[in-house]
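Given next, in C-alpha cells, is a single chain: the form predicted in complex with the partner chain.
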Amino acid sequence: MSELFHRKIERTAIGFVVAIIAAASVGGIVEIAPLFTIPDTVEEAPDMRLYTPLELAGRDIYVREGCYACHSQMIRTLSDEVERYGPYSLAVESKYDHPMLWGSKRTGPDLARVGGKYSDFWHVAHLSNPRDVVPESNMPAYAFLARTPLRMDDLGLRLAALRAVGVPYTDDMIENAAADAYGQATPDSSYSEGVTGRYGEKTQISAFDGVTTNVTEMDALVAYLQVLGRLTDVAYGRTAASEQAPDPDQ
C-alpha cells in the first residue's frame, strides 16, 4: 500500500519536493522554537553587562583568527570541567554573543572563564609567542596583533548592528563607541571615566597591551580575554551539583 503511495509520488517532481520540505521541517521547528518560547531557556541575570566597544573589537579579532577552532568557551556540566575551568557555563552568559562561540575542539583548553586567570602581561606575552610562556604549546604565533593599529572609526556601526540583533546598546554608547575603545585601553585619560560610567565600575581600564601611545588589535584581544566570565556573577551562585563522568567499573 505505502509502496503504491510512493510509486505515485515519485512520478511527481514537485510533490516530491513539496513532501521533502515537509519531511525535512519538522525537527528544526519542535527543537529550536521552544528555545525563544520556554523561559528556562535563558536564566535571569539582572548583573549582566555589555562588551564594552573595546572589548567587542576584541571579540570581533578573536572569530576572525577563528580562535574558536580550538578553543571552547563552554563549560559543560561534568565534574572533572567544573574543576578544571570553573562553574559550568550558563545559558544567559553568552545571551549577548552574535554568534555565540561555544566551539567543538579544545586543542587549547576552554576560555569561558579565562577572564582575570592571567595578568595582561602574561597574555601579551603569550599572544606574541606561546612557546615563550608555554614551551610544550602548538598555538600559532599572534605576534602581528601588537603591530597592528586598531580600526575605531566603524565600532559605533558595529554597536549599531548589534542593536538591531537585539543587543540593547544605547544611543549614548553608539555614539561615544570610538571614544571609549580609546578610553578604556588608555588609562588617566580624560575619556576613561566615560566607559565605566556607561558599562559599570567594573569595567576594567588598563593599558593592555603596556603601550599607551596608541590602540592596537592586542588591547582589543587581551581586554575581550580578560573579561570572558565576568560579564556577570551568576554562574557562581548556582548551587546545582555536577554530574560525575560515568565511571566504567561501576
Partner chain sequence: MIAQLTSSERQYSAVILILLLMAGIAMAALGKADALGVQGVIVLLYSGVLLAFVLSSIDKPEPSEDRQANYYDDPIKVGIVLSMVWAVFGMFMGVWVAAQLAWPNLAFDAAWSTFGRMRPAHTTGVIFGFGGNALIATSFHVVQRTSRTRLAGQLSPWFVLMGYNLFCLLAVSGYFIGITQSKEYAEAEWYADLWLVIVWVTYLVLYIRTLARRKEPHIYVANWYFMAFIVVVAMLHIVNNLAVPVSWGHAKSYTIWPGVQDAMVQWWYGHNAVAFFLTAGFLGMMYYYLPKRAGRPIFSYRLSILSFWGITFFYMWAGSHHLHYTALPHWVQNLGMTFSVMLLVPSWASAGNALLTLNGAWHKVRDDATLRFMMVAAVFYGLSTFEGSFLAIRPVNSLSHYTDWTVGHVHAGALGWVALITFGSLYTLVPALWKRERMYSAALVEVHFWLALAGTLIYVFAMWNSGIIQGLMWRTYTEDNALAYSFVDSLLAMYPYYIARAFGGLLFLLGTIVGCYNIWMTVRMAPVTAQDHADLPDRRAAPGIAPSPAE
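Here the structure is a predicted model, which is why all the values come from computation and not from measurement. Numbering follows the first chain given and starts at 1. Compared with the form predicted on its own:
- When the structures are compared between these two forms, the hinge, where C-alphas stop matching one rigid part best and start matching the other, is found at I38 among I38, P135, S190, P168.
Okay, that one was the form predicted in complex with the partner chain. Can I see the form predicted on its own too?
Since only the chain itself is given, any partners or molecules it might have are not part of what comes next.
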C-alpha cells in the first residue's frame, strides 16, 4: 500500500510539491517553536557583567587559535560532569557570547568553569609550554603570545559591533575601550580604576603575563580564561554540587 502511494505521489508534481512543503514545515516548526519560549527558559542573572575589552580581545584570540576545537564550554547535567567540572552550564551564561562556544568535542578538559581555578602564572606557564605543567598534554605551545603586543586601537569598534547585536555596552565603555584594556593589565596605572568603575568591583585587575611594561596577547587570553564561569554566580544556586565559585583572593 505504501509503495503504491509513493509511486503515485511521485507522478503527481503538485502533490509531490505539497508533500515536500509539509515535510519542511514540520522541521521548521520544530526549530522555530522553541524560540517563542526563550523568555521563559533563559534564567535571570541580575549579577551578570559584560566582558571587558581585554577579556573580549582574549576571547577573539581563543577563537583565532582554534582553542574551541579541543575545549568545550558546556558542562552537561550528568552527575559525573558536575562532579568533575562544577555546576552545569546555563544558557544565560552565554548571553553575551557571539558566537557561542559551547561545543561537544573534548580533546582537552571543559573550560566552562576554569576561571579562578588556577593562577595567572599557571596559565602563562601552561600556554607557553603545556608539558611543563601537564606532561601528557598534546596541546600546542603558545609562547609567541607573550611576545605579541595586543592591538587595542580597534577595541572600541568591537564593542560597538557587539552593541549592535544586543550586548549593552555603553558609549562610555566604547570610548574608553583601549584605555580599559591597558588598565586591566597594568594594576599600578591610573587607568585601572576606570575598569572597575565601568565593569564592576569583581573585575580582575592583574599583570596577567607577569609584565607591566606592555600589554600582550598573552595578557588578553589569560584574562579571558580567568573570567570563564565568573560573569555570573547564578549557576551555583541551581545545582546540588558542593563546589562554590572560586575566590581569586584566596
